[in-house]
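Next up: just one chain, as structure tokens, the form predicted alone.
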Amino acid sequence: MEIILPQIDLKSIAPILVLSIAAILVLLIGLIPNKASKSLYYYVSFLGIVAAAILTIKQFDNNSVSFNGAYIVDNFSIFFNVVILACSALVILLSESYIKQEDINFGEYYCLIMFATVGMMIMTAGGNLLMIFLGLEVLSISLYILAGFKRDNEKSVEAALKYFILGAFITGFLLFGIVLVYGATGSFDLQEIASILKADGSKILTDPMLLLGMIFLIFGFGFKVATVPFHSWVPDVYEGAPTPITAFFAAGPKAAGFAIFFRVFLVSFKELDLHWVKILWILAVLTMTVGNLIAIKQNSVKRMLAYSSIAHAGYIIVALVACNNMAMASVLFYVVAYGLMNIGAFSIIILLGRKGEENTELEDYAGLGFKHPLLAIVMTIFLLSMAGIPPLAGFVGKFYIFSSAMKSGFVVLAVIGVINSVISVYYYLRVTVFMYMKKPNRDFGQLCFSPYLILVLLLTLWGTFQLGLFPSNLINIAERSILILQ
């Protein structure tokens, strides 16, 4: 039998060589035996990525398909890509002082970062199950091994263990799943899968072990994201992750989850709508009403923007449910949205910790807003967006998601999530009362206010403005970048 073997596009993969290049030679300079080499690793990887974000951004419009279709570049991956990448960067600026200041500045840190950002390149381009899987797992080794990097907290090395072991179980299932796909349809390949469902008629469609292995590729994705019931990892990895790795778990790898629930769901599931739409539509109030609820509760300020990121995922699952194309366009705004105003949330949460001492207790915040009035400006901006008050980022996006499930009769849903946004109110207007209207109980000292810190700050906080008041460029570019899955 002749073997033929896939043509090798070196092309279609240059940004993620160029990534894999530069943590190889971040942990290459780790091997120099002098303090001042450990400066190299932050210019390496931060020089890596921004090249990687070139090369992806002059790959837009230029789809192409490789390694026999298991590979895709298209306006959806690079859009999300280009997203991952920039997180990935602001995050690189974050850590600059965070660890030194921690004792954590090891090449190894930064090489994690870059492999998580491959992994999530490799999943968000994935044209087949396995490519997808095999991202996801490069992801989730990476995330295992940041979340316990500081190895003398207790906290932390029981997040990276709980993120281990309920990661390691939910792996099965996501496998499983695509075992059971490639049973009921003969393929990995999403495009002939849909195929395969459009072709063979009902009998497939109500095939047990097809709709067996959807569900558990929904449990795998759902996982990934933080949804209901599957969100039991996300409070304590936040709240004992290092808190810039914190930042890159709320903004990356939630925007690379949902770009293979979309691409998956949306293009190899698309004659199964009348099922998952069901289950998501559950899984999108389940997710919503939890978080909400529980975030009010929190007196950690990690925490609560844990459960926080957890009600989000359930706003971005209602544009799924809703699967039209503002839907799909303000997914690709939100995620870019959401990411802005959750790492300018965690870079105050930063400035004002200290070596072994993070201040994320509601109580840590008293008086901010008398003692440094602008960075409680700040951090009130940020979570009023996450709030949806206008006219913030967050705002927008909120009400594109609502309107495309108005838009598609999911009223009942798009109500539930206006009472659910309404309820967040309530927890993010908490943290600013204690910084405005109660009394230091702390000396905050002398905060170490970093170029590199308040660069992103600057970042973050001009983008979500920018992207509330004028939604309009960052909505055409989505809505080109979704018309492949149309």
The other form holds:
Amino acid sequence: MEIILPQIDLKSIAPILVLSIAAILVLLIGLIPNKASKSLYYYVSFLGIVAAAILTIKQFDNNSVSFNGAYIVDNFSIFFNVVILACSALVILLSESYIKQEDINFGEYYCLIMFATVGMMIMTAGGNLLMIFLGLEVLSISLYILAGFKRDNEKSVEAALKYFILGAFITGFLLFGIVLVYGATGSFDLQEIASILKADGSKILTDPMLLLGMIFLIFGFGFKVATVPFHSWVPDVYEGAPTPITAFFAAGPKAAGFAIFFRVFLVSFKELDLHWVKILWILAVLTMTVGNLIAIKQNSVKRMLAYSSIAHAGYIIVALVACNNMAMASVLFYVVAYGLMNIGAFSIIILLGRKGEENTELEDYAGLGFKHPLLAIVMTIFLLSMAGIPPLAGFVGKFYIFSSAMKSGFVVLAVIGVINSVISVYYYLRVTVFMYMKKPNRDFGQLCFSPYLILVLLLTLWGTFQLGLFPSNLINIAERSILILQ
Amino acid sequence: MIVPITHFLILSAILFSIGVVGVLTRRNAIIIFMSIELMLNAVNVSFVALSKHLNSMDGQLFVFFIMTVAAAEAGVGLAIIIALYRRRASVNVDELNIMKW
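Starting from the form predicted alone, produce the coordinates for the form predicted together with the partner chain.
What follows is the whole complex; the chain from before opens it.
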């Protein structure tokens, strides 16, 4: 057996290299025994992410495949990578005041956010199952630590352990899925699997080994994007983790999870779509319905947003089932819109928290509309956008997804989706009711308005309106990004 | 005598199932973690066997990565378990119940 070393193309992985170097630099800065160095973490990590984003954007329409097909730079991965980098940048802006307030201002915090970002970028650009697995693990291992970063806080440690055990358990299934697919087709490469399945048609397509492997892959990816039978970690981890990390969980890893869902199922398993469309149909209905129904009963805003994030994953899977051009573009749109409104809503939760008390119960929001009218309006806008009220970003996203499902003939699925969307209005508006129609039963005290937090709020607010009023710009870019998958 | 590939795959499936049952029935976080390692190593067995069967190196290559990832996971996982033990003086997962529903 002769081994041929692949060409090393550093240009294609430049964004990842820059980000990794910045992450290591942040760790080294931690060695400086000077208090002032602590603010350096912040700048270095932010600049690292911005530099990586610029390098990534430069690759748009300038595609390449490097490392023997293991690393694919195409418009699809670039779109997702820019979204992921933007989410990480916003989360770093959010974190500054929070981690000072909670006394967890360590370099490792930023370093791990950056390594998690690197993992997500590897996932979206991975051209074979090995790369996808490695990216997923780099992401997961960083997230296990980040979830438990407040290590003196019992909830945070509990969240970390729950996430770790369930995550590692599902990793076993994902690997078993990969080995079965490898056994059936003899390859990990996504393109190669596709051509093998195409070439010898009926025999391999009914191979139980391949089908079981595919189902296990759905387990693994479904866990990452929080679909319903695999969702039990979501509420606990969202509640226990530090709030900026919760915002991160909801935006970045979810986007990356959908990117690999797309790439693996639309590129490799296109021939098997008869089977996976049925499975995903059931998964979508379960995810939307269970997520929304349990969210109704929640009294903690953080937990309510966790269940709502499960429901939103369900909407995106509807588009995956529909699987036409419009549906694919709408997924990219929805990922951006959802990331923006989620980070916005979580930044308000961060604003209202104080050291030691997070103030995330619904009761804590009573009377916010009288004490801080501006904050209450902004929170209401984000919640309405999630509920899908026009003219906000969430409405346009849902509109595209459900109409594309109708177009592909999944009328029942679209109807279930719309009914769910109506149910969700109830629990989003419940927060608004508390903010405007109840008397405050606590003193909000002095809120610490850090300039960075305000910046995040303004950016996400602008984005929510921009995407809602002028969606065509983003849809055009999204349509150009998915050309490669057709 | 050559052992046929199906034997390896059945062995791997049995080991994997033992791991799954271990995770689902045991209550000690460390034993759960050991069961998870068993699942990963069951996958390694099939990778090596399939690699030989298909006459390609890819599978063996994957095994190295799985072992590395398992080691990293062990480092992080044990650290989290220690952090929990310091707070609670227990590693029983049934007691992880501050957050429910």
